[in-house]
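Take a look at this one chain, the form predicted alone, written out in structure tokens.
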Amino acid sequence: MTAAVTEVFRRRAAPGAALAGEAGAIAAACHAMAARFHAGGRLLTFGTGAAATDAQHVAVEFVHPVIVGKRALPALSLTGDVATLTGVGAGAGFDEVFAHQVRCFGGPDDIAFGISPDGRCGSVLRAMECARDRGMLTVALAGGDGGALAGTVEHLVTVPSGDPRVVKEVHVTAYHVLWELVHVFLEQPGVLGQEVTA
């Protein structure tokens, strides 16, 4: 029994430590996000399955901060409108459900934020390609090696694990850190015109 318990924690140790190892990349993503918010941009979040609820969680963190005194920022999850998701899915295919909404709601000052446990979700990838073509900032969380999102998005935070439970746990920590650091940058607007050095 003790060996099984130890293994559960061991599987999480390296992916959690790897997140800390990506501090510079995370800070650069947050700086870029804060600059877009500072310029009036909005955050559009998306993901499928369990990542859809994470996308909703990210959006609500920005729209309704739980920490008193933190500024509410414009964010919208593209995962919650069942009529749009099923209508676009039936008419254009499931890979288009977020891309269609990015084309309708996204502009060049905005941020596309996708979550994919393995980096291979077709609808997240398509939305990121569409967002990139529109000049939006592209930020994603993925597991494993980042899959097809690697090389597609400007800022990719990966969790080096094939276990979807571990990936989700580290993603939750990652997007809370992203939220907090975006606010750190927004509270220091003088740094928004500068490049981040880690």
Ligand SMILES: O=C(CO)[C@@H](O)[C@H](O)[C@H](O)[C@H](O)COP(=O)(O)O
Given for the second form:
Amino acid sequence: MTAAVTEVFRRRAAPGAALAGEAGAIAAACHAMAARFHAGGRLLTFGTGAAATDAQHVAVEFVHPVIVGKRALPALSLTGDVATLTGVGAGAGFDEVFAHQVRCFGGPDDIAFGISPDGRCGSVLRAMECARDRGMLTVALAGGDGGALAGTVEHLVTVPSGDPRVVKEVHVTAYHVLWELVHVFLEQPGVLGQEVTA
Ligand SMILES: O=C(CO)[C@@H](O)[C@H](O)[C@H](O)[C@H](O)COP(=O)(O)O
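With the form predicted alone already on screen, would you show the form predicted in complex with this ligand?
First the chain shown before, then all remaining chains and molecules of the complex.
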């Protein structure tokens, strides 16, 4: 293999290892998400570009688990309705496309789950501000230092890479891990009121 090919594979080694430093943040996020589901809350997911379909992937993992026998949990992606996205975008600007839906659908027991590889996506940030104002739990996946999301959400999981391709690839692993750990906590409701440590 040429050095260039080797380098491409080196950057993609072990997504789980890339998240090792985030274990505590992931566990805390899942514990808080499980508590919201236990209380009857729902998950609203969003992101732009490739993260829009990641948001849909996250929602279907919860609504229709790929692991047979796991409980279905209420989740809705805010990225799939073209009429709403284009209507709100044209009328209020693209930064409002998720915030408007959060205001319509989000309640205080719910969870806002945003994905932005650079942590600076305006529509994700606006939605998180609205979600926080409504008392929703705010959880985000980002990359690098987390960008502006770092100061905006309660639970941030960030992939320590400056390469957006690697960040996006590791995000898939991150949200599968998040889904799995939410179920671990939900299956032991006694731990939902306790402090969680990694
Ligand atoms: O998502 C893709 C393609 O992978 C891009 O086309 C797109 O411009 C951006 O990366 C996405 O909109 C994500 O942006 P951001 O959340 O990192 O600001």
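Take the two forms, find the largest set of C-alpha atoms that superpose within 1.5 Å, and that set is the rigid core. Numbering follows the first chain given and starts at 1. Small disclaimer: the values here were computed from a predicted structure and weren't measured.
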| query | Using the core for the fit, does the CA position of Arg10 change by 2 Å or more between the two forms? | reply | yes
